[in-house]
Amino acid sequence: MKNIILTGDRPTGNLHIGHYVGSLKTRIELQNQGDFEQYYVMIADTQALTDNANNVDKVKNNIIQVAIDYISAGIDPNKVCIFIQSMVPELFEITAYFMNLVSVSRLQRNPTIKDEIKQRGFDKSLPIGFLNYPVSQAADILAFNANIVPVGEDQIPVIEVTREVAHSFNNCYGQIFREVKGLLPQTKICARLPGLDGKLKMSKSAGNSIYLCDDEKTVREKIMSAYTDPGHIKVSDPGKIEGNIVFAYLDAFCRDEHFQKYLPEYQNLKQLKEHYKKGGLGDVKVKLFLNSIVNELLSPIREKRKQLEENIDDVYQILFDGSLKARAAAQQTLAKMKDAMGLDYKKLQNK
C-alpha cells in the first residue's frame, strides 16, 4: 500500500516563515514526488478551539487565511486535498472511542501538552478539549489510515500518542491501522525556528514572526530589529553566532547562490560566520543579506496570495470539495472500527 500523508495546522493566525521551514516546504516537496496514494492537509479549526472557546471569530476568520498561505506557498489542490476539521464530523466520533484507550495520566505527561499548558497558563484551569487534544490529532490521522505526517519537532510526543493508540486498538479489536511516522524537517534549526525575540520559537501567539504574507517593507523592519549579540557594539567587536537571530535564520534559508547575487564578496555560510567572530562585520550588512533572502523566498507567495485575494470564492470552494472528499474517507474508516468493535448493529438485522 502506498503511502497516505496528513498533515495540518491551527487556524490561529497567518503562517510564518518557521512553518515554512518547519513542515510547509516539506509537505510542498512531499507533494511534487507524488509517492502517495493520497495526501490530506487539515485545517484544524476544531482543535485550535481548545485554547480560543471564547474567540470564535478569531478561528473562523483565519481558516480561509491560512488556506491562501497553503495555496499561495505551493501547495497544490489538485493533488492534496486541503479540508476543513469541523466538517468531518466522523473524527469526533473516532476521537471519542479512542478516549477510551489513553489514561489521563499519559496525556499530562506528554512534555508538548505540559509546555503549552505552562505557555497558555491553564495551570490551574485547564480545559478538558486541550488536554486530550493529542487524542483528537490520533483520531485525525488514523481516521485516513495515515502513516505520514511531516511536523515540526515539537509535535513528535503527539506522534507518539498515535502510535500507542493505534496499537492499542489494534490489540483490542483487530488490525485496523498500520504505524504512522513523523516525518521531521531535514535540520534542527528548521525544525524549531526561533523567534525575532530569540527568546521563544517563533509562534504566531508571541509576536515574534515574519508572516508568509508580510509585504517587503514589513520583512525589513522584522529582520532589522531581530535579536543578534548584544556585546557586538562595534563593527570591529568579535561576533557570537551562537543564539544570534540573524545567522539562524541565515542557517535555514541561505544557500551559496545567495552570496554570489547579494554578497559576492564571500563564498559561503561558512566564511560569513568566521569574518563575524574574529570582528570587522556590521550586524547591519549581515541584516539586509538576510532580508534579500526572506523577501526573494516570499515574492512569488505575495504574487500569488495576490491572485487568490481576488478570487476568493473559488477558495472556499476547494475547502469545501475538500472537506467533503475528506468526509468519506473518515466515514470509511468509522465503518472498519464500529464493525471491529462489534457496534455494526445493522448486521443484527440479519441474524
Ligand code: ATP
Contents of the next structure:
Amino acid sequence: MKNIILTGDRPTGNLHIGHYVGSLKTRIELQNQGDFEQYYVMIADTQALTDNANNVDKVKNNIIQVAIDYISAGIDPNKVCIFIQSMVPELFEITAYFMNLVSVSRLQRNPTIKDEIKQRGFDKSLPIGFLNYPVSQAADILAFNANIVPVGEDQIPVIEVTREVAHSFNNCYGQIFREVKGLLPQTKICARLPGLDGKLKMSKSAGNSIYLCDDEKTVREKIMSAYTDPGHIKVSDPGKIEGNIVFAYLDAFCRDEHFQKYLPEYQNLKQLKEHYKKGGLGDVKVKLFLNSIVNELLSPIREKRKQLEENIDDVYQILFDGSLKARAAAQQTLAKMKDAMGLDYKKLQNK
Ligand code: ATP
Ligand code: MG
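Return the form predicted together with this ligand of this protein as a structure block, the form predicted on its own having already been given.
And the full complex, kicking off with our chain again.
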C-alpha cells in the first residue's frame, strides 16, 4: 500500500516560523516528491477547543487564518486535502472506541501532555478533553490509515499513543491499522524551534512567536528584542552561542549563500560564531543579518497571503470540499472498524 500522509495544526493562532521549519517545510517537500496515495492536512478545531472552551470565536476565526498560512507557504490544495476536524464527525465516534484502549495513567505520564498541562496551569482543573487529545489524535491519523505524520519534536510522544492504540485495536479486534511513523525535520533545532523569550518552544499559545504573516517592521522589532547572551554587554565582550536565540534561528534558517548576499565579510555560520565567541561582534549586526534572512523567507509568503485574502471565498471552498472528501474516507474506516469489532446491527435495520 502506498503512503498516506496526514498532519495538522490547532487553529489557536497564525502559524509561526517554528511551524515552518518544524513541519511545513517537510510537508511541502513531501508534496513535491509526490510519493503518496493520499495527503491530508487537518485544521484541528476540536482539539483546539480542549484548552480554549471559553474561546470558541478565537478557534473559529483562526481556521481560515491557518488555511491561508498553509497555501501561502506552499501547500497546494490540488495535491493536498485540507479539511476541518469538526466537519468529520466520524472522528469522534472512532475516538470513543479508542478511549477504551488507553489508560488514564498512560496519558498522565505522557511527557508532552505533562508539560502542556503545566504550561496551561491545568494542574487542578484538567479538562477530560485535553487529557484525551492524544487519543482523539490517534483517531485523526488512523481514520485515514495514514502511515506518515510530519511533526515537530513535541508531537513524537503523542504519536506514540497512536501507535499503541493501533496495536491494541489490531490485537483486540483484528488487523486493520498499519504502523504509523512521525516524521521529524532533519535537524534538532528545526524539530523544536525555541521562542523569542528563550524559554519555551515557539508556540502560538505562549506569545513568543514570529508569525508567517508578520510584516517587515514587526519581524524586525521582534528580532531586535530577541533573547541573546545577557553577559554580552559590550561589543568587545566574548559572547555565548548556547541558549542564544538569534544563533538558534540562524542554525535553523541560515545558508552559506545568505552570507554572500547580506554579510559578505564572513563565509559561513561557523566563522560568524567563532567571532562572536571571541568578542568583537555586536548583537545588532547578527540580528540585522537574521532579519534579512527571515524577511527573505517571509516576503513571498506575505505576497501570496495578500492574493488569497482578496479571494477568501475560494479558500472557504477549498476547506468545504476537502472536508467532504475527508469525511468520505473516515466513513469507510469507521465501517471497517465496526465490522472488525462485530458492532453490526444489520439485523435491526432489516426489521
Ligand atoms: P499551541 O500553542 O496552540 O499548541 P503550537 O504553536 O504548539 O500551538 P500546534 O498547532 O500545536 O502549534 O502544532 C502544529 C505542528 O507544529 C506540530 O507538528 C508541532 O510539533 C509543530 N510545532 C509547533 N511548534 C513548533 C516549534 N516551535 N518548532 C518545531 N515544530 C513545532
Ligand atoms: Mg502545540
